[in-house]
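Only one chain is included here, represented as structure tokens and corresponding to the form predicted alone.
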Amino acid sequence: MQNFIDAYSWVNARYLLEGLWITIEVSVISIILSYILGAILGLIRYIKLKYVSAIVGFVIDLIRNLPLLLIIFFTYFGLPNIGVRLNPIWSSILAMSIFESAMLAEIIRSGISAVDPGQMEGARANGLSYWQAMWHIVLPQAQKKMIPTIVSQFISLIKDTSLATIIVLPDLMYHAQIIYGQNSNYILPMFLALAVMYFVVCYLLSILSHYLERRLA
């Protein structure tokens, strides 16, 4: 019990919270960037532009079948070879945005495809242009279908930030490693703290998902 009391001292707790803030910061920026890029790529795949959609589809499939850790290594260790140097935070954001945008592109493409084609035909028959119909009629319906899957993907992204510890991203996992590296008796308390913190963040995101589903129902 004393190990837990000592492990959760104010100094250690504050250090963990600093790591949690970095985790949230990296996750939020990655979520925003990956959603924007994923939406663009998903639309390109859906509308089937000649050659362009095929190339985009190949790139998406390539990224989806690569380990995220490999992409993190590439952004941190590979890009400097071509003159692009990023710190661990921005390397992690870039890697996760690339990886997640490929995942989201397929989710968005599938969500749009799941909307009844008659919705688009009806909108066009009422005088809307293709993009007006897509924006005002098709996408809102598709978004409602996609919310659970997209949120699940975002939850995975939050947990995957721990992989960037390997490039010394000062996130929650890295800060916990620093603490129990100084005292091996803190290993179990730190793992328990990590489990609680990751659970709270991901569970809050799940609650938000259910709220949005109800509002859009």
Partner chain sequence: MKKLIRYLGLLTSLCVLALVLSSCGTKKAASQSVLSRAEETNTIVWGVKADTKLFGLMDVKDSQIKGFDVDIAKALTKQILGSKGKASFIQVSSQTRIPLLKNGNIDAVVATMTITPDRQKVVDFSDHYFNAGQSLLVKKGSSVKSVKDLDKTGTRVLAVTGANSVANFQKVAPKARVLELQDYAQALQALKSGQGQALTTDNGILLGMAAENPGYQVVGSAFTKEPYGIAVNKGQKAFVNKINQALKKIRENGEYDRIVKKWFGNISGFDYKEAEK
The other form holds:
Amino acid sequence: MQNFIDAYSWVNARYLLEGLWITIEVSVISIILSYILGAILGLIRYIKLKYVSAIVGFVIDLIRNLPLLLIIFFTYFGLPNIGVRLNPIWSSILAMSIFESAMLAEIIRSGISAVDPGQMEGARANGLSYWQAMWHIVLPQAQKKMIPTIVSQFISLIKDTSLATIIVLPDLMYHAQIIYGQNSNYILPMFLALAVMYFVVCYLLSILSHYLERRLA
Amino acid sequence: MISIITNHWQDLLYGLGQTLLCSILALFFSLIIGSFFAIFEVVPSKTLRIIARIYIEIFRNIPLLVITMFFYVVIPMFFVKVNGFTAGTIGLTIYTSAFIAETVRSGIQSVDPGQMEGSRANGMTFTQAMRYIVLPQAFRIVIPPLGNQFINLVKNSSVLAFVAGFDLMYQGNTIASTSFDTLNAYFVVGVLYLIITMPLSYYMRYLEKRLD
Amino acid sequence: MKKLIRYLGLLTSLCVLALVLSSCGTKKAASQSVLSRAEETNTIVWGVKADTKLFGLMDVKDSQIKGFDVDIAKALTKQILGSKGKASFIQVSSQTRIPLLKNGNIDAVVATMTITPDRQKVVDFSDHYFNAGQSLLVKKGSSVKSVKDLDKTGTRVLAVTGANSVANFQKVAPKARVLELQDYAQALQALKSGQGQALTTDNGILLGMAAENPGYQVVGSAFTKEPYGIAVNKGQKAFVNKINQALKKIRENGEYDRIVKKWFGNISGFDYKEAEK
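Can I get the form predicted together with the partner chain as well, since the one above is the form predicted alone?
In what comes next, the whole complex appears, and the chain from above leads the way.
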């Protein structure tokens, strides 16, 4: 019991919270970037442009089928070769955004495909242009169906930021490891803190998703 | 790049084997555990439903790395010795089972409820109806999502690299840091991952299309 | 709109293509002079460990990395850039330090890095600034007394990915299996969790661990010589020379001695006079 009280001393708690802040920062920026990029890529795949969609589709498939860890290594160790030098935080953000936008692109493509083609035809017949119909009729309907899948992808993203400890990203996982690495009496309290903190962040997001689903339904 | 393959092909093959072995074991066990929790979620007992809900919510919302490290460093301090490969496989099993439970549950629920009622009316017990009528149909529906879970498993098994599980990613790290040829080492490892995951993912897409 | 999307798509694919092509191309990072960049920005970026007691350890209280390597880096920065020079620190692990150096994320590595012929093929080293020797850390009361006790099939020994202690150990105890963890904190934790019979790396690091963890001790004499050097990317001769001059200077003016004593003076079982040579 004493271990728990000592482990959650103000100093350690603050250090953990600093880590949590990095985790949230990396997650939020990556979520925004990957959503935008994922939507663009998903649309490109959906509208089937000559060559472009096929190339984009192939690149997306490549990224989707690689472990995230490899993508993290490529952004951190590989990009500097072409003059892009990023610190662990921005490398992680870039890696997460690339990986998750590929995942989202696939979700969004299949989400749009699942909307009844009659909707598009009807809208076109009523004089809307292709993009007007897409924007006002098809996308909102697709969005409604996609929310749970997209949010669970975002939750995966938050959880996956922990993998970036491998390139010494000072996130929640890394900070907890530093603390229990210096005093192994703290190991159990630290794992409890890790589980609780990640759980709370992810669970809040899933509650938000349920709320959104109900609002839009 | 060629030198990496010629110098380290044994390590790479061994790593590939460990990655596959761990993924298959984890798929097998998480399918069993996941199905149990999926059934718990649809049985008429409130307690079981709550237990299943708690299990699924907890392990869907905690990073795989945390679960795996827990089995690698915490469990051995207090209970039994768990080596890296086992810790990784247990971690993957628990983590994936929560996702599989959700997949199978939605599969069960998509089977026409009339099937269950009909079987019950014909004198089957709930378990029998579940076992012989509902589950076989549910599994047919969930084969493509389960295939995608397996692809995720192969990718996620790279977590073994954190606990010296001798998987493909671990070998990649070792080769990269002894040959100093970082990018080529990871490039080769990436190709090996793609050899497993790419065909599977195209096959699953094909299956999905056929089911529609 | 459709045209715009088509254009964007083409652009994206071109970018990807460019990325792939140029990553096969030449490495630009090596051609810039680190020294002149450092003088321009008045900052040297050092790669240091953050998980290694005595050499570079994160202090949870103020989020500063503290240790022998960090103090050496600060002293060298003052010598090279003058008293206003800034030392900035990036945390590295044994696995990330060489790639980061080669791709230009950091200017130099001061992170318990042994000068070895293999590494000299890819990076340049300064003169050595510390003499360590590889040794073993075991639980007190363990039957392991020296490396020979570990040279059996079924033995598992813990080490860190990217450390040359892995290869050294495999040479003297080829039958044992080495488990490589991400960093020293993880390796020590794995030892405590019984994942291996011993942890092998340089004695300075091990003694730091033993000082913090009374249940563990360093056994056997050092079975290798591990001279630590400061690593710099290839093609940066001017910077290496500056570092060597600065090292000589701090050895002469007593600062080096003071730093060694500060960190190793109270460590029992460690001959810091030997390490200083």
